[in-house]
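Starting off, we have a lone chain in the form predicted alone, written out as structure tokens.
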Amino acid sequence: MNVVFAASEAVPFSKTGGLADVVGALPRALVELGHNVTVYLPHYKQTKLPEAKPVLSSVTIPFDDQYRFCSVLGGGKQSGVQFYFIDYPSFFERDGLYGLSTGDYPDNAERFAMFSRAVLEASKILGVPDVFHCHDWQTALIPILLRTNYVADPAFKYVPVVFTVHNIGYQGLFSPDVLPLLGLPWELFTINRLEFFGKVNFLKGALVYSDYITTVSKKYSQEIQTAEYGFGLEGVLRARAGTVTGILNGVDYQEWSPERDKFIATRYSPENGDLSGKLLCKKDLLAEFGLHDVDPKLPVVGVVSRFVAQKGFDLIAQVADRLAREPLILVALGNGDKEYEDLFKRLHTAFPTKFAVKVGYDNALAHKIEAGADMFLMPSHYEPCGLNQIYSLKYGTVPVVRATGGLDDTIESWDPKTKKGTGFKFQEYTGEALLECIRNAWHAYADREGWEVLMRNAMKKDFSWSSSAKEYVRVYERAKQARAG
């Protein structure tokens, strides 16, 4: 089968947050069950292609007030997966990939459009491909624009979509202008197709349109069906139920593995019956963040994340000052909303041996964290899928989070008395909720030979991206079967 990969973002050229390891990651997994796969992104700036010569060089991208050009830029083949980048300088030569620490870059809807557009006309010429696969609001106009401009294009006719929402939190939303702007038909603002609320949502246009659509967890799956989490297109999705699945993220065990991981102070398995590796990297781990007279016996406690309410970062400054009185030392890594950067830094400076943090992302750090914490932390009001987590099991790094989304599809609770479990769950978002999950994960770390049982429990668990690759497959082979009729 042959795939066409569109995302805004991928590894190793650029990168936000998950959704650029999954489309780093998975086309690997479908190359190597035999299929053939092309990812388009944009070039930005950030993106590295040295000598990086253009394929195709000028594709005419319609706009209501002028014809734009752009080219196609070979970025040959990684692992047998073919990527092409989207090259117009002016949309994607810029500090941000989609905006800068005072908002989104305010032409984002013809960024996008310029984007999508260029994949269906390069795609035309390049492979056409038996499925798009199409990631967040970024790409949502290809399955518009095939149902719309394109729907009597016969190169296209019997070619589906199947996207997949990362995060419904992040929608797409513009002015109605931008349809005629972008030449779409103002047919579509009606409030079964892109209008929400007076604006025009690329999201909802692509859970329209597309003919299947998947998210990445089980859990998320059923939850953004529901109000409290579907942010307004809980009834679309509903609406359409029976083409959504959910299909949890795998992970590179190639990079996040303790026995291979190049970053961290030494490693080590748990196949060769000895663990101590991981207090080594323990010791490394509290250096790097200048605690040198602390007592490496207390449970350390890691956090790598965008720093933001949707994380749980307000349940942490809820209970602050408790979670300092408590034998256990945190770190965290991360960046995001300022109130959550000097909350951390009002907390170390008032509990300078209890709480360190760097702003900032620095990947070498965050493999340090993974390897040297006892717990990983991870109070989520809502996670799609998260990978730190599964990271961590592999770390034997037990982790501590909210039962919700792949957070909860992926963490078993410890039960002390059978001896079976992974990690420890809260159900209520709240700060006392958090705090004693945090005690009870403090009890069990007291009981060294159980804790060592549960960290093997954790390093056991094989959540590789072969078994979700082929569910990816079985959503394609279905999606083709719906459109051909």
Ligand code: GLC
Second form
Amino acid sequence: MNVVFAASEAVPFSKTGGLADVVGALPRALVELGHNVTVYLPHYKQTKLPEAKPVLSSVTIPFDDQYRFCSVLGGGKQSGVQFYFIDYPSFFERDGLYGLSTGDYPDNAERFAMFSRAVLEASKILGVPDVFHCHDWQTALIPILLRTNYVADPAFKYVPVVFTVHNIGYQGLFSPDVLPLLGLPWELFTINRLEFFGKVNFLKGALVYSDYITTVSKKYSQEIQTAEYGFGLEGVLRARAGTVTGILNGVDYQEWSPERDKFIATRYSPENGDLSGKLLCKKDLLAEFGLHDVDPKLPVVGVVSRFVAQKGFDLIAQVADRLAREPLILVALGNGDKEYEDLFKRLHTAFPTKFAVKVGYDNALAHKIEAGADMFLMPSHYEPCGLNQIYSLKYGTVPVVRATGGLDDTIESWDPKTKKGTGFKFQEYTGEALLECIRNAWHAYADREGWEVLMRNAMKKDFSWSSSAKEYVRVYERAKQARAG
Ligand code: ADP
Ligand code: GLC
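Here we have the form predicted alone; I need the corresponding form predicted together with the ligand.
After this comes the whole thing, all chains and molecules, with the earlier chain placed first.
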């Protein structure tokens, strides 16, 4: 099957979060199953592309006031996956992918409309696929355009769209004025299409017009059909429930495993009896955070995250004083909302030997935390899949998570009696529940023999992409059949 991916970020070219990991790895897994995959990405200032060659020098994109002309750069093949980049410097040659710390770019509707339309136009020249696989609101205009402006185009008549929701909290909400600006018909501005409380909602349009909808864990596929987690789109999803599936993200173990990791102090594997390599990684991590005089026997709890409300750090704020009295050290790496950056900085100032933070984006340090911490904390309010807890399992870094979305689907609660399980979970979204869960983890940590069994249980877990990639292929086939009528 020929599959075209359209997405706003992918490893190794551009990344702000887990979407990039997924779009970097799933195409490769599909190629290994014998499919042809082409990935389209925007060509950002950050895109690492040593020898970019234009394959299409001019693609015309109509806007209401003028035509704009972008080009398409060839990124060559990587592990059998073909990459193309939409190049339009005044939209993409910027310091952030979606905005700066002060907020989103005001022209994001135009930026990603240009990208989506360019993918359709380029596909007509470079290859019309059997299926488009689009990701998140930035590519929502692909299914919308295909069934409106492009509905009479014979090239796309039988080409379905599978749309993956990585995070329903980001919808692409814009003023209705963008419709004429982007050349979209006003008839889209109704409650059963793109209208959403007086605004245009790109993601809603994708949920209406795509042939199949997937999301990144089974539990999240159910959660987003409820008012608590649906961000107002639960009704749209329920109306399309028959086309909604949850497919758990896989992990690229070439990048994320203690046996191969090129960023960590020393490599280790469950085979070397006492896992002593992990202790070296822990010392290295403490040194990275300037924690030289702490007791290395204390458990280190790691955090690597975008600092946004979704991730649940307000729970840490609720119980920070008591957490600081627990026998543990918390090290955090993240960036995003100032509120959470300040929270961690304040905690460090108040309790310098208990809380340490690095504000920023640092891939090497993310790997060092996965390897050097004893526990990995993800108290998310909601979590579509979550990748760091799955990486943590492989590093024997025991996840402590809130039981939501993919966190609930991937972590099994440790039972000290049966010695089964891979981590610790709490249900209620409260600081108290978080604190109790961390205390349980600490008690388990104090029993060294039990803890080693727990670490080994975690390290044995396999979330590689191959089985999830097969599930995607089944959805592509269903979508093709549905469109063929
Ligand atoms: P989300 O996509 O919601 O941010 P995921 O758990 O799916 O959450 O994926 C996050 C990805 O981004 C992981 O690969 C993680 O290591 C990485 N990441 C997040 N924040 C940072 C950071 N500050 N520095 C380095 N890597 C980060
Ligand atoms: C989103 C989600 C995260 C998920 C990632 C990749 O950013 O917040 O839970 O793992 O996408 O699907």
